[in-house]
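Okay, so here's just one chain, in structure tokens, the form predicted alone.
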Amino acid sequence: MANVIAVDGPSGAGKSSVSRLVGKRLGYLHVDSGALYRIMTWQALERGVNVDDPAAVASFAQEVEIEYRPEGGAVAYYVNGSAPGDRIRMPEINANASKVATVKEVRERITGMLRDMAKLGNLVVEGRDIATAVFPDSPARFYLTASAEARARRRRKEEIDKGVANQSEEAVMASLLARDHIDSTRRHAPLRKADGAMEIDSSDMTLEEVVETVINALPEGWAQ
């Protein structure tokens, strides 16, 4: 049975960077669950689905075909044979992904896909409900957090590095806090620290320090 490291936390807490590096160190496949919700949002907008209508989104969610396979140390996603790339990282997707992610049928569909990925091998899966809803029985569950200021600073840097920055740091922070509220108050699988999960506040930690903290806390034999 595959080992699954579950990493939850709000936007900008460092989930992606930490999970990618942990996966690289251990030879585990990195899984970005958030990209699946972004793909759903992208496809809905592309096809003219009203993302403010949960019933329409629920129906549409069953139609989207997403392929996934190991590629370069991660699980890569394809839609109609094409990788989404930065099309799922644009501001329009950022503004609507939370609405799509609140729909029960979307979450159920993506939860099923994520669980199915365990057949690919050992995983480090990042998201917002991985430790609470997707892999609640994993003995390696973590909740990464950081101050709003630190998260906004990191997210702004990511956007600049990707060449998609069009907001001030203050605007980024406002967006992150709005996303926090939506994620933590949604009815289905809200963002929260799972009971028994290890919480890591990375506000004043380096990436290397967080990665070492995660690896050192893994069950015996998982880091070999």
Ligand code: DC
Contents of the next structure:
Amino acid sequence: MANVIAVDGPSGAGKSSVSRLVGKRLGYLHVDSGALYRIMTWQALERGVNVDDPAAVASFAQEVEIEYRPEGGAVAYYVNGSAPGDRIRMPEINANASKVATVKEVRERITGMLRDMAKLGNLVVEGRDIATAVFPDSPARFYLTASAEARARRRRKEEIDKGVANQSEEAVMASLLARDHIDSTRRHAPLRKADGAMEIDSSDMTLEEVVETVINALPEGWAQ
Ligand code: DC
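Can I have the other form now, the form predicted together with this ligand, not the form predicted alone?
Let's see the whole complex now, leading with the same chain.
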């Protein structure tokens, strides 16, 4: 059985940067589970599925074909042969992904894919329900958090750097808090810290410090 490091937390807590770096240091594949929810959302919108109708989203969830394979230290995703790229990082996707992620059939489909990825090798998987629902038996489970201000600042910078949007910090924070609310109050696999997971507040920590904290807390033999 592969080693799986689970990293959960709200948007903008630094999960992606931390998970990517931890993966690189240890030679574990980085898995961005949020990207799968974003791909489902993007495809639903492209095909005119009403994302406010859970039944429509549920049946559509079975149809979307997502291929994945290891590439450059991460698990890369393809839809109809092409990589989704920054199309799934647009504000329109941000605004609708948490709705799509409330649908049980979407979660089941993605959870199945994520568990299947463990056959590819050791993984560091980031998301909202990785430690609570997808890999609850992993001995390496983390809950990464940060103040709303720090999270909004980081997300805004990310959007500007990627050239996908240039919104005010207030707008970014409002969208982030709205998503947090939906993610943590939904019925199926809501965002919460798993019992026994290690909580790390990254508000006043450098990326390097967070990475070190994660690596130092791993079970013996996982970090060589
Ligand atoms: O991490 P992110 O912003 O890319 O996630 C996009 C959306 O997907 C977010 O609203 C929460 C949802 N998500 C989820 O429900 N479960 C996961 N494991 C990962 C993301």
